[in-house]
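The chain below stands alone and is given as structure tokens, in the form predicted on its own.
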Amino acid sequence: MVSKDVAILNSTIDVLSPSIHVQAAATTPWDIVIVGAGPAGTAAASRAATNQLRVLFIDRCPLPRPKVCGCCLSPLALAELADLSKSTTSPFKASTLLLTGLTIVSHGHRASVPYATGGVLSRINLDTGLAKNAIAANAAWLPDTRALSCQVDDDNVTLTVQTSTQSQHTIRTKRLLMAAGLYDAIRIHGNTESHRPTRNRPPNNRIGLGTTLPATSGAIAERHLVMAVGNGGYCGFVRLEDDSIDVAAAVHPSLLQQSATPADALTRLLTEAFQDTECPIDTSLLPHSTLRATPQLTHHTGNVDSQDTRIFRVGDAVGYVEPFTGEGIGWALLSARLATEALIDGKGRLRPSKEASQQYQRTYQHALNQHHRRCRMVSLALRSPFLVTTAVRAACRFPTVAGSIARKITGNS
């Protein structure tokens, strides 16, 4: 089932057809792929192609799609947009809404505090416009096609893909990145052995969950972000740029084993967080909407592989960290901008794979790490309600205050 919220925002936008076919692209020694085509593989794309590589980026579903995401982009994310947009020959434009307020619900108490960091926009017109111009840069586009396993030899990568009539096809390049997000498991096979990424996840580990509903759902001002916080997690609501209300939650599992659905989980965790005061959107709507869930989203997984230094990893294929108000799409197009940078020296040219991957370990690790911390603290202070219920307190007390705190705990200072 296809919500409105969805259908209004695919009705502004054509899906983006393939601009190469499998056969061709089969047939064609690529100098990168990548797999994925959120924000990480498609900006990994655009600068990528802008060197004049052979860039092919494929993805296993078509363009516009939705996605479970707060559709918040951190400031981070608007600098990396706005370097791409200098970087490629074709500038990224979009109708980002700055924010301008944050309102904290927890176990019936609410603050609101200035907030004007960051932006809003629906992943449908980020993930599509990134695509565009990644096609305008030269790097060719292969939607509905799947990335099965990859052969490893001493020249390049196979990688078997299956296109969504089950035919398969295989692929080779010089280098391949992955940015499959938390779906990343293709196996690798190497000369010797075989092995699928090992992702370390910390335990009690939440899962996302999100939909889309229509605008006259409830009452969530434009440019404000709304936060509600309970035992089972948190969830976010925000206007999008057609008016739409998106959802986005993380919430234990243990919540979900307890509902008899997801709807049903979702509307306990906000039904506790905010009480007796009145919810903003209707919650009677959550079992009619297309609530969609991610696998579990604490993850590390590591940024180039174990076994082979000539397959990347970037955006949240590399390692995920739950955020309370959106900076994983910084995150996403950050590690794209050190991986290509890594990848490709000055004169355009690929690395030796060692040293590019010595140098993306290096990059990654001293932009992000700090980051990855910092969001692993709030997120278990998010886990005790005495905590969260007195920050709130004091949030309603002290609004000026509580808004600069609150920018410097999300990493927007």
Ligand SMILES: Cc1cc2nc3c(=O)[nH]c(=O)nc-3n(C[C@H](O)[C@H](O)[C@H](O)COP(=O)(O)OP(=O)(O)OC[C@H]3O[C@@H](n4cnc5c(N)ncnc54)[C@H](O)[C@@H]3O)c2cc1C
Second form
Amino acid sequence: MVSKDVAILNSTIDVLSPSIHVQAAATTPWDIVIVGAGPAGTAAASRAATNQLRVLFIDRCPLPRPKVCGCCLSPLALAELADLSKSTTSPFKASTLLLTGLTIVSHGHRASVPYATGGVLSRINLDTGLAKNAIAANAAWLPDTRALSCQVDDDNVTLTVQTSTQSQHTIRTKRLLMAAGLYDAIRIHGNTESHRPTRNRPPNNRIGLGTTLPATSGAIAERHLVMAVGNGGYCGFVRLEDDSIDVAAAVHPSLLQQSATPADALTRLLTEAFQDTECPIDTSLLPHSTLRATPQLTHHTGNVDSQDTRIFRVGDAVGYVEPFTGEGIGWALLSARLATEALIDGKGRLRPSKEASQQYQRTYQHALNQHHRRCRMVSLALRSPFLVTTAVRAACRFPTVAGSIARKITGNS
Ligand SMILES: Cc1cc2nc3c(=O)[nH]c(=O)nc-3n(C[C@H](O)[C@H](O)[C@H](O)COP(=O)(O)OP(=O)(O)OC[C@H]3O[C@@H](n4cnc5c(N)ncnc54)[C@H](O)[C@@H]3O)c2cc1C
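Please supply the corresponding structure for the form predicted together with the ligand (the preceding block corresponds to the form predicted on its own).
Okay, now the whole complex, with that chain kicking things off.
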């Protein structure tokens, strides 16, 4: 499944080979081990390894791998990528397409507004590029390796991992960074008790669905984002750098329950949004595409483990608000910077864990909580068909004003 998607999207990207064998990883005393090679984990690996620490990052998947994502880079994400290039030993190399316009469609009403804000980059190129960056900075890379659980004692955090051939190993580290996205749920065993991170989730939490369609499957203009909103959720389309079309949706669980398949749910959502107007993609292709789903999207978990201050979380693993405003990658990159700035002092040494955890909690709250609050408001507003339709009608009449309001709503003004 992975290789098929990679072939559709970009046949020139090779699988990123491991830079260490699992047996060697199991006998090395690591300073920092990072679980997850999305934007949060790879950015943290680059920053930490640039400080001459012994850093390992692992992922249960190989890279490149497909990912349910709208692939839009917010101005925050672009700024963090630029900072990463400046601050680490090897610059991040991948050119993004810059967005110029946004079309919103809801219940048959459609508005196109100027939206010269942010860029577009496939997750195959983004995540693989960031991982290459981390390897060049001297972080060790171990793909196809799943974190199962972790044991903490006074000296170390010991991670139990399983390879794709089912062999299990333990890896010792001074600090553990969980960057496993919405999937982070590994059990942490202490001397006397064990726990899983507590995830606070709202009721009726939406679920992500996504796929990549071939270039010829729709009429989506380059550098233009199309968002379709219906009662059961919303779906975004954007053309990627190789011309294929990225499809990413957040759907209400009841829509999935009422539909025979996820493709059927997506088709119903698009039919409701576009009504008699023309849908820009050929929905008959959806049942034949590899549609992927995510766990429930919105949650809050906390950026430092409740029992052990040596275990930090970054990116979606800390908390996420459903993706209408397309900001998760920026948040992931920013949290990776804040976590590594807290973990490592100005001389490139690990800070005492209590001091580091207090700094990370403080800076994270200051930098990110307001973004999460704004996105929660947007996601509530999107649940009102009246509000959405009124906004789209108003945007039709005043596209320039609507463009600047859209930038404010998405935190990009
Ligand atoms: C429908 C949808 C559309 C979106 N659109 C956008 C958008 O346009 N712009 C934007 O900025 N954001 C968007 N997002 C959000 C964005 O995808 C996430 O915020 C971002 O991927 C978070 O990065 P991360 O590194 O925290 O986690 P992830 O990218 O999810 O990476 C986590 C990694 O951890 C690995 N992993 C998980 N469990 C384990 C384990 N036990 N052991 C080892 N490895 C493990 C996974 O394989 C994965 O590679 C969207 C999300 C959805 C669902």
